[in-house]
Each structure stands twice: as C-alpha cells, then as structure tokens.
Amino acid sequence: MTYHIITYGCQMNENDSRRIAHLLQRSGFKKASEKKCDFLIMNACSVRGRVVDRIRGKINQLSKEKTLILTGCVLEKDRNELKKSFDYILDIENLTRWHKKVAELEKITDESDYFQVKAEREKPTAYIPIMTGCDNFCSYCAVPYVRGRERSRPEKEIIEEVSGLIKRGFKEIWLLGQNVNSYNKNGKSAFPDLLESVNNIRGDFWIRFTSSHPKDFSDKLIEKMKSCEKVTNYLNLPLQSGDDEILKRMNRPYDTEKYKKTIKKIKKEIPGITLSTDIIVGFPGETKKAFLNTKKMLEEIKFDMAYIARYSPRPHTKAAQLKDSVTDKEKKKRAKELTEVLKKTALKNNRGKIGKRISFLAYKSEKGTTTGKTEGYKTIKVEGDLKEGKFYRAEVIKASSFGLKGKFIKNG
C-alpha cells in the first residue's frame, strides 16, 4: 500500500504530516506521488477558512480511486460540510489508534501517546512539539476548539528527544506550541527553565521556539534569550493589532504600550535580533484610523518580517458573532499597504547587514550557489556548493527586503 500527504497549515502541521509519515512507512506503507498514491491524506488547517477553500479545490483535482483521509486541526462545521468529499475523517490526536477506524490501517498497533510518535524529518532543522493545545481563547482563533485546552509534554521526554536529533546529526531545533511562554505553567520548570536544559545538551545546533503570546513574554525569558548561547537571535512575537480597542474586541490581554515597552527592553537585551510579528487586518470593526494605528506600529518598530493575513470569521469562535463590518476588497487594501511598509523597513534593515560578517546554516546547494539561514532567520544565498545541513561564515554584500546575499568566507 501507498500514501502521499498534502499538507495547509503552520509548522504544528507539518511536524504532524512527519508523525503521521513515521508511522506509516514503519507499519509498512511506502511513500508515491499524488497520482499513484492509494491513500491520500490531507492533513489540514482550518482555522483559517481560505484552507477550506484550497481543499476544496484540491478535492475537485483528485482521481476517485484513491482512499481520501482528512486530519489536523479542522472544526466540526468543516468537518460536516466536507464529509462527503471524504471516506475518513481521524483526529490528528487519535493517530495510533487511526487502525480502529480504518481496516487497511490494521497494520498501525501503536497505542502509545500522540507524543511519542517520533516524525519522519530531514536534516537540518527537527520540529519539537513542547505542548498542544491553547487556553488562551482570542476571539477570532479556532485553536482550542481543534487542538483543546494545552497540554505540555515531561521536560525530561523533550531533552531526550533533543539530544537524540543532535547525535544524528541535526542543527536547527525548532520548540513548537501554540504558546510556548505557558509552556509547563502549572508545574515547577517553565518555559525558560526549558529552554536553558535544551541549551546545555551537548553539541553544535541553534535553537528556536514559536510562538510566543505578549502577555506572557518574561524578563526571566529574555534573560534566557540573552544568556544561552544556541538561542538564535530571531523572535516572531505576534503583534495582532496596533489598536488597543481592536486587541481588547480580540482578547488579547496587553495594550500597544505594553507590546512597545516588551520590545524596547528585548531590543537593548539582545541588540541587533531579528523581529517578527503576525497582524490581522479587517477584524469587525476595525475602522480606517485603528487600522492607522496598525501602520503606525509597523513604522515604528520596523519589523523584519510580518505574516499579514485577512481577517475570515471562524465557527465557534467569539468574533464570529460579531459583524464582519470590512470588505474583502478593503481588507486586501490594508493588506497590501502594511506590506509595502514591511518592504520598506526590512530593506532598510539588511542594508545594514552589507559589510558584516555572519553566521549561516546551508539548506540547500544547487547550480552553483548555496542557500541558507541566517541566526537571525534570513534567507542567505552564497555563490559555491557548500555542504547541507553546516554551520559557514559569509560576508554579506547585497540585500533585498527578504533576503542576503553573501560572499562566502573560506576560514570563516
């Protein structure tokens, strides 16, 4: 038997594709394409209603021979209304017990915990889910209606994991959660204690976590930031909205001063780190001067990057009730005009790298040229084929507002 996974979603989703390929290909399942596949697997997103849209899509493009499984984090009016489309629909959570509900899955015995399903990954970087889940309950996000309240996994289960990837090899772990900060906040070691313990597992790697929740960024977590060496200097700290009536219609407990001062003291802390943040454009009521503010904030700060998505109300959530009072063709206006600042301001940011010396870890080499990631998490290109998945040095001589490029140094 063969499968083939497409995969919407964010990087909970992905690590959760590389579980779901694990298993498969341990319980004798080999990979194919998407033509060829027997079963197909959409492993899916919804909380944000332009996936459904793609699935649909995607549905109309698919030979009906195929086995059509549907997961991941898809609310139930999703659920019902794609159902027919669909000859399963398993709960990403239920994954080692999926052989319960589909008898050409017999071979799938694991009945161990989501957790403990190691992923299928590919060197360099490795995806470590630290917790599922969100309490948090923002008025437009779908999250704890799909993935539950959160739920942390053991610190010694992480640093096991970690420290295994190391020895094989890896160099870029990845700590996931919906939010990371409440990591273990019920239980005597919490996030920082965390990220310290998988600092000192022994080894040349980088460190990276997402996301992060405002209201829980601590002074004691930017110490750690600042104090464990294989944390990169990169944080996507999302922002939302840089209007404080809007954040409070959203649920999201802090105020743009708050946000503005957590950035301040991260910036004279950790000097020259990479920032960047998700914005929300046209959420009910957001009118022309709130969305200013949003510019406003955008100027300010001067982002790195920023993940601009249009407002879409979602089943179940607070926001849905409210009315979606700004248009499609207003909210892709917004849309376009926040972007144009990013472009300004993070252009003006890799300017500044030209002349420097910087650190970066090859993804891939091809045709002669090599591309990478910086520590702050920028994309690097550099003129050799360098080795995949190493730590070089390169001088920057040219930027783009979202990338670099380099001039490799031979002795670093």
Contents of the next structure:
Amino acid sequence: MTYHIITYGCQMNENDSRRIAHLLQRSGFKKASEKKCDFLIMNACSVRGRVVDRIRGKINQLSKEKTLILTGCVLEKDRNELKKSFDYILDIENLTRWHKKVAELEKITDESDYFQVKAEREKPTAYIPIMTGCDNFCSYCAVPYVRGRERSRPEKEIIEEVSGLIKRGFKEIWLLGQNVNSYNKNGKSAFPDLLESVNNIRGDFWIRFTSSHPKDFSDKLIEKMKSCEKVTNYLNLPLQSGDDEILKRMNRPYDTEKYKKTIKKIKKEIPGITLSTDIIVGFPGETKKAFLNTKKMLEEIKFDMAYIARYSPRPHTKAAQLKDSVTDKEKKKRAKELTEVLKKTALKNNRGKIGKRISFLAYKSEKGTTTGKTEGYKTIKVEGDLKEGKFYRAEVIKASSFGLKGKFIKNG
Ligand code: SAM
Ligand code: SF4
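Okay, that was the form predicted on its own. Show me the form predicted together with S-adenosylmethionine next.
Every component of the complex follows; first up is the chain already shown.
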C-alpha cells in the first residue's frame, strides 16, 4: 500500500505531515506520487481562510480510486462541507489513536499525548513542537477552536529528542508552537530556560523558534537570545495591526508603543537581527486611517519580512460576528501597499549587508550554485557546489529585497 500527503498550512502542519509519514512508514506503507498513491492524505488548515475551495479543486484533478483522508486544523463547518468528498476525516490531535497498532509501534505510554509520535525528517532541518494549542483567543483566530488549549511538552522529552537529532547530524533546530514564549507558563521552567537547555546540548547547530506573542516577550527572553550562542539572530514577532483601536478589537493585549519598545530593546541587544512579522489587513472596521497607522509602523520598524494576510472571517470566532466591512478589492490593495513598503525596507536592510562576512547553512547544491540560509534566515546563493548540510562563511556581494548573493570565504 502506498501513500501521499498534501499539506496546506504552516510549519506546524508541515511537521504534523512528517509525523503522519513516520507512522505510515512504520506501519509498512510506502511513499508514492500524488498520481500513483493508494491513500491520499490532505493535511489542511482553516486558520487563514477557507480551505474548502482549494481542496475541492485538488480532488477534481484526482482519479476516483484513491482512499481520501482529511486531517489538520479544519473547522467543523469546513469539515461538514467536505464530508462527502472524503472517505475518512481524522483528528490530528488524536494521531496516536488513528490505528490501534500505533501505540504499540511507537511505545506510546499515554494515548492522549500526540507529542509522542515522531516525525520523518530530512537533514539538515528538524522541526520540534514544544507546545500546541492556544489560550489567547485573538478575536479573528480559529486556532483555539481547532487546536484546543495550550499544552506544553516536558522539557526532558524535548532535550532528549534534540540531542538525538544532533547526534544524527541535524544542524538547524526549529522549536515550534502557536505561542512558544508562553511555553510552560505556569511551570518551573519557562521558554527562556528551555532555550538555554537546548543551547547547552553539545554540538554544532543553530536554534530557531516560532511563533512568539508580543505580550509574552520578556527581557529574560531577550537576554537568553543574546547569551545563547546557538540561538540565531532571527525573530518573527507578529504585530497584526499598527493601530491601537484595531489591536484592542483583535484582543491583542499590547499597544503599538509597547510593541515598539520591545523591538527597540531587541535591536539594541541583538544588533543586526532579522525581524519578521505577521499582519492582517482589512480587519472589520479597519478604516483608511487605521490602515495607514499599520503602514507607518512597517516603515518605522523596517522589517525584513512580513506575512501579510487578508482578513477572512472564521466560524466560532468573535470577529465573525462583526461586519466584514472592508471589500476584498480594498484588502488586496492594502496588502499590495504593505508589500511595497516591505520590499523597500528589506532591500535597504539587505544592502547594508554588502561587504559583510556572514555564516550560512547550505541547503541545496546544484549546477554550480549552492543555496542556503544565513543565520538571520535570509536566502543566500553562492557560486560553487558546496556540501549540503554544512556551515560556511561568505562575503555578501549583492542584495535584493528577499535574497543575498555571496562569495564563499571558508568552511563553517
Ligand atoms: N500565534 C501567532 C500570533 O499570535 O500572532 C500566530 C499564529 S496564526 C496560526 C498565523 C497567522 O495567521 C496569524 O499571525 C495571522 O496573521 C493569520 N490569521 C489568523 N487568523 C486569520 C484570519 N481570520 N484572517 C486572516 N489571517 C489570519
Ligand atoms: Fe491565534 Fe496566535 Fe492569537 Fe493564539 S495568539 S489566538 S494562535 S493569533
């Protein structure tokens, strides 16, 4: 029997797909192409918008003989609409219970603990979920409804898993969660302590993490990011809106002043840090003036990257009761305007790197060019077929908004 997985979602979904792949392979399934597989699993996410149309479009392209399975962060309403098109709809949080053999194969001691399922991984990058779910209930967001409340994974388990991966040669460790910096918020060892413990694992590797909530971004965390040498100088800190009134209505418990203060501290303590953010345009009631406040924030902070989403009402959420007042055309226009600002700030930041020597991790080496990521998570291209999965140093010789060109200097 063969399988194929299609993922529509974020890094958490990508990682879940790798766990599903691991389980299937342990159960004797073989990976196959979308066309040839017997079982096709769609791991989808309803968080940013409707997935229904995308999934329907895909199903129409497929042959009828396949067994179709739907899983992921799919809202009840979307599930109901898709029910007839799938043979099975399975809960991702119940991954351990998908098949009675799973617990036996994986030596699972607690069936309610989906963290116990390992993931199929490809070197040099490994994604490690450290928590799942969310308690924040931002008024637009479906995550608390599809992923449930926050649950943190025991530190010991995380350290054991990362140590094993480092021994196997992994070089880039992503600590993942909907809100990583509220990891173990009521326990003894919180996120800054976890970062330090991961940093203390022996070996030559980088640590990255996402997502962080501005309200939980403490001075202690900035301190640890600075003092832990394996923690990279990259940070995603979702702003969502640069207008205080909209932030309140989004149920984001910070204002633009607080956000700017946090960014100022981070830039001071970690000079040259790459900053990315998440923005929603067209939230209900976002006036032209409110939008311009967001635009101004982007111009001021000079992000390297921004994930700009057009607001889409999600069932069950508080904002879904509000009138979706901004037209789709206007949302597109606003998103485009912000992208233009971003392109300019990112280009300026990248040009500032010309002539500097930076470290990068080689991902792919092909036809005389090596592509990798810098410590600040920027894409870099270097001439020459360097070894994949190794650290190198390069001098930056050219820059565009979302990429760098470098000249190889020396091995890591
Ligand atoms: N936990 C993170 C935070 O606090 O910002 C973000 C996680 S959320 C799964 C990923 C992104 O999806 C959000 O940052 C937001 O920009 C976007 N998003 C969530 N709900 C949305 C909605 N209803 N419409 C448009 N974008 C949405
Ligand atoms: Fe969604 Fe993030 Fe808000 Fe949680 S903190 S509700 S995941 S946007």
